[in-house]
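This document opens with one chain alone, in structure tokens, the form predicted on its own.
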Amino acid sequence: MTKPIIIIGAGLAGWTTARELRKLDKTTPLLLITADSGDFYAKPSLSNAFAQKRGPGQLVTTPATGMAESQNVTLQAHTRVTAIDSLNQTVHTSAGEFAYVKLVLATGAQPIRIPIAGDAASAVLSVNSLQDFSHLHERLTDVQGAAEATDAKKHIVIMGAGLIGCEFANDLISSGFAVTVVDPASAPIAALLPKGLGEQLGEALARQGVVWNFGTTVQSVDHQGNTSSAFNVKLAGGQTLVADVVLSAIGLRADLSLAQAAGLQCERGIVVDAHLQTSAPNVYALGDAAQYVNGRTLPYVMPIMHAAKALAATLLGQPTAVQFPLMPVAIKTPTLPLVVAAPAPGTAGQWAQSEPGVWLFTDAHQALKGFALSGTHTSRRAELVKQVV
């Protein structure tokens, strides 16, 4: 029996690799192993679904059975991979042992959870999957129902003013909640946006009602009392907030557990070469789990699409190096729509606002290396992509 190509992970990276491979080859055995159901959904939709009144079931675009049938994939759902033996080319799982000819790690990332004191620390939610969103959606629906009964807004505290935290803040303030965001930085999305544009986003969301607590962190989360479902959220400076839901959106960290146990080279992600091969022969990685050439981690949709296309050809014996073009990121904050194309890591230069709504990152020779757009200027994305050198 011919050994299959095995893909571990049924997120965007896993399923896109399967689809790209099937565009080139209809019959090579392909086995996809996932700890969840394998249903296909757009993960970026999780941070703006509540205001659109879309529940977890409505976010599934294709059920797992449909994906498996259309891509001629053997799906091993609800199966946890326990170990990888790269020497003997086998994968050990809760459903038994599977041999592979080539292996793809599309294991994604896990939410960063910082230590928090308090008897309700375990009640802090984070959203990185459809199952996570189901828990949040259920909780938000419950507290929203209670708010309607008492005619009082319910309060959400979000830990983290990064991209995901801001998207949730916009979504939840638009859904009728009171929202407070806590972050040690001095402006929203400080790691990605020029400071002035981050401040503009902060002001725009503040006008909608979002309250910012910058320069501090959450220290503890405690139940407010035996008869209350609310929490006391204590900040580093001593201030205490009362919250009905606490959501952690601090960021993601590559899931390296399997790769490290298998002895693969890992740093911030699973280290891969230009062909997406790891330090082990016939083992590849992409998506949120991977660290690409030059130490880059690219936890966005477009890099996954480019990587999966190149990897599919490589898996079928046509070695193809992945090449990432400039890939602008659209930030889903309808209060102030944003598109940012950050310069490559390590690029020397500075941000400057060239006109209202347009920020340019240029080097010492005034060459354009990146840009950020807001409001109606986001429509100029394609125009500016052509100008980046």
Ligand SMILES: Cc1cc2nc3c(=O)[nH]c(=O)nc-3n(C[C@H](O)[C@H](O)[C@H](O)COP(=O)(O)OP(=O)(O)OC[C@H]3O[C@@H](n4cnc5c(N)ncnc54)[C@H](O)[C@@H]3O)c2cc1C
Second form
Amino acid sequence: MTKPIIIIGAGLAGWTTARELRKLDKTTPLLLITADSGDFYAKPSLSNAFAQKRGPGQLVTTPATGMAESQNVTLQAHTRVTAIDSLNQTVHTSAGEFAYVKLVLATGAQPIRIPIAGDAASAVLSVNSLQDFSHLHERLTDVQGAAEATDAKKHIVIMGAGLIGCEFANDLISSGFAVTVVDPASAPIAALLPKGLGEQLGEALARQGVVWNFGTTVQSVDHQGNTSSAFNVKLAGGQTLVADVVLSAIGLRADLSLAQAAGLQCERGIVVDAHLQTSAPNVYALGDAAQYVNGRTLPYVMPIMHAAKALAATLLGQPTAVQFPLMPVAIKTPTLPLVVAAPAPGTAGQWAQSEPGVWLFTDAHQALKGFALSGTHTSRRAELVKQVV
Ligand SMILES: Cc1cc2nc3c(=O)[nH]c(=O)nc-3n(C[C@H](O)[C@H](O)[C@H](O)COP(=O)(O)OP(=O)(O)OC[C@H]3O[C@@H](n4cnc5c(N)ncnc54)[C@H](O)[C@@H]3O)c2cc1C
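Having displayed the form predicted on its own, please output the structure of the form predicted in complex with this ligand.
What follows is the whole complex; the chain from before opens it.
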């Protein structure tokens, strides 16, 4: 029997690779193994679905069986890969052993968990999958129901003022919750945005009611008492916040244990070359799990689209190097919509506001290396992309 190409992971990276491959070849055996259900959904919707009253079921755009059928893929769902034997080209899973001709690691990343003290530390939620979102949705719905009964606003504490923390802050304040965000930085989305623009976003969300606690961290989360489902959230400075839900959005990190145990080179992700090949022959990686050339991790949708297209050709015997163009990211904060094309890491230069709503990152020779747009100026993204050198 012909050995299949095996893809591990049914996120955007796994399914997009399958789709791209099927555009080029209808019959090569494809086996997709995934720990989750395999249902296809747009992960970016998780941080703006609640205000739109969309629950987990409504976010699934194509059920797993439909994906498997339309892409002619054999699906092994609810199956965890526990080991990779790259010498014998097999994977060991909770459902037995499978041989591959080529292997794609599309295993994503997991929420970073920092040590938090307190008897309710395990109640802190984070959202990086449909299942995580189900838990959050259920809890928010319960809390919202209780708020309606008592006519008192319910409190959400968000750890992390990065892109995802800010999107949730916007979504949950719009849903009628009282929202407080805690972050050690001094402005929202400090890793991506020029400080001035981050501050504008902070002010815009503050006008909606978001309370910011910058320059500090959450130290402990405790139950308020035996009869209450609320929490006391203690900050490093000693202040205590009351929360009905604590949501951690402090970032993601690839879980490298599987790849490391198989002897693959790993740093911040599974290291791949321009052809997305790992340090082992016939083993490839992309998406949130991968670390691309020049040490870049690119945990966004657009890089996956480019990587999957190149990888599909490579897997079918036409070695194709991935080339990433400038890929602006839209930040889903309707209170102040933003688009940012951050300069490549290590690019020397500085941000300056060229006109209201337009920030440019230029190098010492005044060459445009990145930009950030806000409000109505976000529609100028294509125009600015053309100007970046
Ligand atoms: C809330 C949120 C909002 C976002 N918004 C945006 C946005 O607006 N724009 C943007 O560009 N990006 C956004 N992103 C990032 C983007 O969604 C991700 O980069 C992308 O979805 C990652 O896809 P992936 O397939 O690499 O990983 P994942 O979606 O994490 O998929 C990993 C898959 O691997 C499986 N798996 C893992 N380990 C194993 C194992 N050992 N055995 C079997 N299966 C395994 C998992 O079950 C899962 O199916 C957002 C992310 C989040 C969390």
